[in-house]
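Taking the form predicted alone, here's one chain by itself in structure tokens.
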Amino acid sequence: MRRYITQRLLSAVIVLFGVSILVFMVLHLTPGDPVEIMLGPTARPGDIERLRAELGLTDPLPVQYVRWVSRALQGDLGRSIQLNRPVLPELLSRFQATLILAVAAAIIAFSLGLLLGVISAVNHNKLVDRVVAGFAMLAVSMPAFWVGMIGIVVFAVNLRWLPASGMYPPQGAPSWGKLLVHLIMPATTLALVPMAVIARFTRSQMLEVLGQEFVLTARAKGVPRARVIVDHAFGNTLVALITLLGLEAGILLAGAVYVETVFAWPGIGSLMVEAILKRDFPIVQGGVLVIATSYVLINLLTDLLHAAADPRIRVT
């Protein structure tokens, strides 16, 4: 087991190293100068060059990359060009809002996705099965940002049941109740596609297990139907579901960027969109690194849970 963990940690480090190089190079090769954007169109060439030298942007790209990585390993992701504040505390404060949104969406997607998948499989070729399959197909086909905008028009503008944007109302003290009300639409929007994917995958896995001989034998022996479904069928799909749930958890965290932009949710995604438009390299680089690290850690945890749940996997 120790060797397996070491291998997974090593692969995680390699992935993060590749992500850091890719993000650094892509951002620096895109057109536009953050210093010119920061100083404005009336800035003098001498002031632009002076500020570029102060920020270290005149150094060769390999030197800038090594300097950035060495500081990042010490917890220093630099200072925001636009905000003139340390990047890491700014990202961590915004990451809390993103984590709240992602966790809420994961609860909705995992619980309803598994439930719909089991119900659909148990009622194979019946009306319920067709309804769930049609809903899953429709949900997978709809982009999250489009669903979010439709939700705002219907539930916020027309019906006025839910707030259209933000994490808390602009007036009054923040509270858990107000947070939950503001969380309904963005969390549901973010959870829609993963919920449909989980439902379809659960259905297919359940149908495969329900047709195997040991399940048919359990039914012939008079084992209660609920026990056959829960213990025999669903229990034997958990190994495959763990991998899917881990992947969908990472997708929820990364996909929060679009939903945060639509609903003006003050998370790391909306911060990165603003930073990209303003060419704030430190914020974008640090944000991608934080999200990539979270994604890699989620996949690492998924692999460990998979190894623990599947007795066929032999690790030393």
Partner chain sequence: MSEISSPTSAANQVAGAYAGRRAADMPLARLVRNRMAMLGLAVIVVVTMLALLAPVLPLADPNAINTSARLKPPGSPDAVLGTDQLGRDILSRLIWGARVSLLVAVLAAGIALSIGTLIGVLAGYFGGLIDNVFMRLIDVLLAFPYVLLAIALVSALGPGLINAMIAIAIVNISFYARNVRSAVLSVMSMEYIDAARAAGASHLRIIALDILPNMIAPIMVLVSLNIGWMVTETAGLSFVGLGAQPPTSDWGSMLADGRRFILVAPHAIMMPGIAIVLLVFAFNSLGDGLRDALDPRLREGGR
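A quick note: this is a predicted structure, and the numbers were derived from the prediction, not measured. Definition used throughout: the rigid core is the maximal C-alpha set that superposes within 1.5 Å between two forms. Positions refer to the first chain, counted from 1. Compared with the form predicted together with the partner chain:
Superposition of the core reveals a Cα shift of less than 2 Å for Ser294 between the two forms. For Leu159, the Cα coordinates differ by under 2 angstroms between the two forms after the core has been superposed. In the core-superposed comparison between the two forms, the C-alpha atom of Ala220 has shifted by at least 2 angstroms.
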Given for the second form:
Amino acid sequence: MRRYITQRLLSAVIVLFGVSILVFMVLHLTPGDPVEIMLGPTARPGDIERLRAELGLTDPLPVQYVRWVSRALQGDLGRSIQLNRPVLPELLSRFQATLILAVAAAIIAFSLGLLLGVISAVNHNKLVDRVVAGFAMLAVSMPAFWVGMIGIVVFAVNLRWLPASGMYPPQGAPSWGKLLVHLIMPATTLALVPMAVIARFTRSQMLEVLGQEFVLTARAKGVPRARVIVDHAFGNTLVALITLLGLEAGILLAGAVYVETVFAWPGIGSLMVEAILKRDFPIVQGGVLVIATSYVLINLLTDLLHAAADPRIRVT
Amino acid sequence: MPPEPILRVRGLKTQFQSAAGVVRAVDGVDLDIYPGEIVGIVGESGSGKSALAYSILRLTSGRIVAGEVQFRGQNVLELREAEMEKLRGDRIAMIFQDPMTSLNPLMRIGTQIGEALRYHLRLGRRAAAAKAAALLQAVHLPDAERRVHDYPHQLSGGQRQRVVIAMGMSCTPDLLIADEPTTALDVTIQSQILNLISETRQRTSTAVLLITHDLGVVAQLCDRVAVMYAGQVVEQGRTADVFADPQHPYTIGLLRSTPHGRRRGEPLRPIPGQPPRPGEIAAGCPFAPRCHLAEARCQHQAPDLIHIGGGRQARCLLRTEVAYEPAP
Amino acid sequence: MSEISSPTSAANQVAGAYAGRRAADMPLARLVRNRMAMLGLAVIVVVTMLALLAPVLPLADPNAINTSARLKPPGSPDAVLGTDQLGRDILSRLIWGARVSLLVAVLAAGIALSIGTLIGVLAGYFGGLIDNVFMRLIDVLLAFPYVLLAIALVSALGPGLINAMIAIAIVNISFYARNVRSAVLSVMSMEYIDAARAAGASHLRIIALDILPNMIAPIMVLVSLNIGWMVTETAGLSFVGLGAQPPTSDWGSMLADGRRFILVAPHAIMMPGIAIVLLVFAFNSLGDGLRDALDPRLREGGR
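Would you mind giving the form predicted together with the partner chain, to go alongside the form predicted alone above?
First the chain shown before, then all remaining chains and molecules of the complex.
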């Protein structure tokens, strides 16, 4: 177990190193002079020179990289060109909003996905199973940004049940209740694809487990069918489901970009889209770095959790 | 007066729906098992021997379309599912082929053995754990007290099969159905497990229905044997009798094709051809296409299982019924 | 009796014993029997034909602005699916937009497939150091939630349809590389590869004659499962303004245009959205059908 953890930590560090190089290179892959692009055609030559020196772009690449990484490790990701503020605090406050959205969506996705998957598996090849399969197929085929807009038209514009955008109403003090109301639509929209993925995975995993001999053994022991499903099949399915956590986190973080744009949710995804359109490179760079790092950590956590839950890995 | 059989199977038919049509996996099987005896069922894979075993416990995924399975006078096919669950693991237990897959990888073995105890004997958690340790001791698992806390992957294949047997024997059933219990094991472990089964039978007087394709296992362990082919019993009788003087051409072929059955110095002779495919079983004797003795009438006349004396039966047109054998 | 033991139990034991392949079990026949997959194929064929024939179809000019006919609802006499905020015919724009969306998706899939297959075959075939280096690189690519990597790349290359396509292609290399690699590994364990080696066949010959032919089935499955994602991803990038730039427009930019008018003219987002869902659904059901027919073991793998 200890060796496994060390191994996983080490590979996470290597991946993060690769991520940092890739993110660093993003700025240098840009065709043309990044500084001129950032400042636009109206910039004065003096400003260009000043920003170039400020960004250290005149040094050799490895020097720039080392400086950039060591600053990043100290929490200094530079200043946003548009907002003229340090990048990190801005990113973190936006990331918080994304996390709230993603966690809410994850809760919806896992509870409904598990339920649908188990129902499907237990009613294998019956009508319910087919309906769920069709629904799951439809859910993964619908782009979140479109579903979100339909939701706005139906629930915000026509029915007036839910707010169309934002985290809180424009006026008045923020509160948990208001947050919750604002969360319902974006979180449900974001949950759709991961829910379908979980439902399909749970179904196939349950079917596989139910077909294994130890399930038959339990039945032969006289364990009632419902208890076999709960005690033997579901436990094994859950452990397998842990491996899906990382993938789900990826789907959620990616989907958040679109959902945040549609619902004007003040998260890191919509911030990055704005930043790219406005050529605010430090924000883009920092944002990619923050999201990729947290994604690597989530995957690391997933593996460790899986190892802890499965005795076959735990002991060795 | 002969004792009453604890299990009396009559005319059992189990069918599967497959892409290729209806598969008659069990096609009218009669079988009696008396208290404390070991009965072997042999046949090639696909002969329906496993489907028969699963059908007795009503765990088959196929459909039981006809027949009776009387256990101590009660037709289990008429029981409600809840009553069936009370019978399973308590009075009739079953163990499976592969000890690698027949244990839940996420559950401690003590808990798995304890399950049947808790459902059937209403033991508490602690009492079940203590009994589980005792059961493991009885199957000679070293260090049983500590082993109850192990997970299946921490045990070797042979040790796991001991656990599986302990699990099957936990409520001291009247009948233990063992489906190829040694097939997945090393040869040296095989004989240990067979000895264990035989020893367990003597200690508890539990009857054993042993499904196997290995005539050697039958010779070593079984009091009586039934040979299955294409879903039917084609010959049955006392093991010694059947081995010494096989009556059905298929049994003769089986014996000649294995080292246990052939006479010394005789070469191994496999049975030519393949078992019939589902839907291809035409009129007549299913074994006729492979039979070296087949006559013209075998192609269109299906043989009945006939009594040929000495408690023996064979399903072959070339045998003549012995009149004095009382009908069952 | 009880379904609980269904998939692998006795039915298969029995049927397996009589194993013999009949015509009805062949992959193509299995695919044709799958009604959802056939429906998907039909939708794909129709959409592709419409896109190819756009120039000769009797359609309004997709870019003809008519301010007097803005945001007309569907069912209008001269605009069956209505018009957008500039009075352009939505049906015509949908069909012309299909050219863009399909072309980008197919090209991106082609690029990702070629590079990914190359990496997967090299890594799987040679193993060792090559495998290690490639797989670490893939791990780095996989460290980004996929849209994020596309966004990072677009930010470097600049917004635009071509750049969006390149970004999406790069993002999906890892998908092909990993799946092809594992398919190669399973072929490598076959005895005829050892036999070819023992007979002194060159690496190139083994790869070309023994490995690649075995990759065709898994690759067909991968592509059909992946292309639906490509369509959504392209539309998504265009929707947030990082893909197609005016005057070029695809279904995603049509959605972005319509978004500003969802209060008064929801049909402007309904039509392109339904088009995307229909096409993606078609690719996904065809992909599922292909997978079930060709390689059931690929189930639920990848993304």
